[in-house]
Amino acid sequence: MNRYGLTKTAKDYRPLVHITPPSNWCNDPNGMVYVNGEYHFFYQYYPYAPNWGPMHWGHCVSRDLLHWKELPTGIYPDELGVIFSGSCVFDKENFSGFGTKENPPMVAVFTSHLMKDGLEQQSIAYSVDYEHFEKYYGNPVIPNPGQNDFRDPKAFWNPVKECYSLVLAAGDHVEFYASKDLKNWEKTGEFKAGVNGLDGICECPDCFPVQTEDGEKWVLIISMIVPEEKIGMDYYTRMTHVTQYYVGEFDGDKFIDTEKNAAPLMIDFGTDNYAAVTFQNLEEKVLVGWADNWAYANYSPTAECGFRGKMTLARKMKLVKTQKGYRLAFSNEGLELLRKNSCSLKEGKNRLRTSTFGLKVEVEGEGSIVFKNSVGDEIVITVTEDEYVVDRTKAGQKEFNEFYAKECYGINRAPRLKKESNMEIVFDKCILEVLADDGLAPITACVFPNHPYEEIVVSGDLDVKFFNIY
């Protein structure tokens, strides 16, 4: 058995370049912030069992977004409760007074959740070495106003008021608060989910500006718990947990949905990307999500490898204008040098010698890419005239959970907007990420092959190049 608890007989599902906990359970990304050349990444963490439990904040850092160094647990539960999701800011001007201008503090804003009665309030902690955190004695900084589901604060710089703002989930809407010192917060506005797009219980919001050809726009991301009575079979409502976004303006007090898309705008069309949020203190907008699904995450067979829970690769975003309006387009960050060392795959069968790799695909028409092994497992990625389809129904283990085994979870579809485009595919042990249609159609799905895939079969009007990831 190695340090991760993986025996010689267990399947090796631990990804090589995707974030996983050192052991046991993780879920939502938290506190993502870029400081002094390092990407700090916190996450919901239960260090004592491979299933959800009283939450801590795990902590890891990276300089390239591919190779991560685990640090000691960042924030522990206290008398106000366990540590639910939140964010970090690099307080460069020391508005909080927790550090100095020469040594600015990192300030974490998070939800304190009492397990006994579900009371949720917002608290802060700070660090001047960016590793060890002290709780603020004045917590909670935003007491609960008397409602359920009051959580997941995402702090950001407010350029209108030149202060910090945050957006947090509050039942069927999100609320905005502003502060000059990160300690004293005043409510400034609300945004109701579901006027356009999906309604339900809001979670893990994020709000940030993006430059476009028409000037600056703002994006509001909201992860949603969709009511069971509204579950359907379309792109948007086949699961209880999905992540949508809106495009509009931020007036300094609240977000305004200026685009008013009737159909939901999706961060991902796959089953396994939830609670996605961005790095703070980073000029470009880079997003990471939890690459699992609440329907089956607690039953994932990765527990035999010593962990449960993983994150998507970091994805850089741009906001592009399409014939259907503004849409986010994504590209994988950190793979630039690896893509340069690529080789062409032939049509038909190609031998596969690794379980972590990438594919660059020029899409000129219709076609398919299939990963296969000798025990009959296969993932089928199909490009049709109108759609991109990822079929994992025969990808490997699925008996561990009834929801994972359902066809509506096994077949992932995304609309195709472009006749000719680029697609990037990354496979890493147990997670498949497809950024299709020049990044407009992301599909993320976890799979659990009974044996490593041994060949890639290419057919149709697809020019496929292979590159190693290490």
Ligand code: FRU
Contents of the next structure:
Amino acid sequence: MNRYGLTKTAKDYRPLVHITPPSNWCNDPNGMVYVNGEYHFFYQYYPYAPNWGPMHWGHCVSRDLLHWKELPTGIYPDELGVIFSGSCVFDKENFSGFGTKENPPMVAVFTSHLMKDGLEQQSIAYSVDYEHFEKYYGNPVIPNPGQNDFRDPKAFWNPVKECYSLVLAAGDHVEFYASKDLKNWEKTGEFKAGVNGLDGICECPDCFPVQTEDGEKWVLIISMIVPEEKIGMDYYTRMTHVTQYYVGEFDGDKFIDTEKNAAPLMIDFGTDNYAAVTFQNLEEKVLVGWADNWAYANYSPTAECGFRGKMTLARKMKLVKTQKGYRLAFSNEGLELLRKNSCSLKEGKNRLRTSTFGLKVEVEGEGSIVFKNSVGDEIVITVTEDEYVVDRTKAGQKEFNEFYAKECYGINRAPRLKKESNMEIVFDKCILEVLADDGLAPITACVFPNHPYEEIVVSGDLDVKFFNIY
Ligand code: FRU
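Same protein, different state: after the form predicted alone, show the form predicted together with beta-D-fructofuranose (FRU).
So here's everything in the complex, that chain up top.
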């Protein structure tokens, strides 16, 4: 037994190219910002045990979105509380005055959460070396107005008013605030979740513009805690936590959902993509989510490998017009070179010699792809006439938690809109990401095989190419 509690029989669940904490616990992505050729990534971090606890911001950086270098813990708890989720901006014009125009500050906007009574207020901290943070003496910058669940500020540039804005979660709705200097904030509007979409308690919103064939639209993402009495009532509430989005406009004060939809829009159709938000200061819209689910994350067997919690790969987003209206389409960022070196898999059995790889699939009809090992574990990915289905009910360990073992968490389904399309599958030790239907149908699911998968079995009208990821 080593200092992380690792035993000799520990399985190898630590992903190679997906972000994990150096040890112990992580949840939500925080403060994602692109500065001087580097992607800075912060995350909800509890450095002292492999379970949720008093939150810090962990910090890592990458130049290619696949290989991450751990930096010292970014932000520590203080007398206002522990450090809940939030965002960073690269304040190029030095509106905040925390740096200079020559050396602009990175400014973090986060929630101070008081553990003793749950009071939540918004605070800021800044860094001029993009590694060490100084908290602002005037915190909190947005005191609590008497609202429960008042958290997770996501700051963004407001092109209408030419100032900063932020969107934060406030119980059953989100609120918008504006500021010239990131220190003084004024409330400008609200958006209620659930009128056209799912209701519940909001968390981790994000709001950003995207280009479409008809010009600019805005997307509002909200992660939702589904009300207890509604859990399991329908397809969208089969889980306790889901991430939805809305499409519309931003008028400078608030978001308006101009595109109404019959059903909620989902950021992911799998169980394991929550609190997903985008990078700031990047022309393209690139999203990363926490690849876990609150229903079982605190129990997942990766603790035997010294960590709990992992992120999705970075996904570039486009807003495309489909026969059902506007939908986000996702593609993995950072795999461009690796994808070029691919080889075809044959119909039937193919030997698998690695636990981190990608598959490029041309979908022409129906079929399936199965990962198997010699101890009887299998993940089954099926393409039917109208659905993509990822069945992880026999994928490996599942007894560690009653939710994980349930069929509604085990069988993940996404609608198929296209007859012919591309699908990309990435597997990395304990996380499976399927971007089907040209990226319109993402399914992320974590799995804990008892032994590495050793075979890929292909059948049906699928043309599958394999590539290595390292
Ligand atoms: C979402 C969340 C946030 C909060 C953070 C605490 O997963 O509950 O609302 O800021 O996690 O770790």
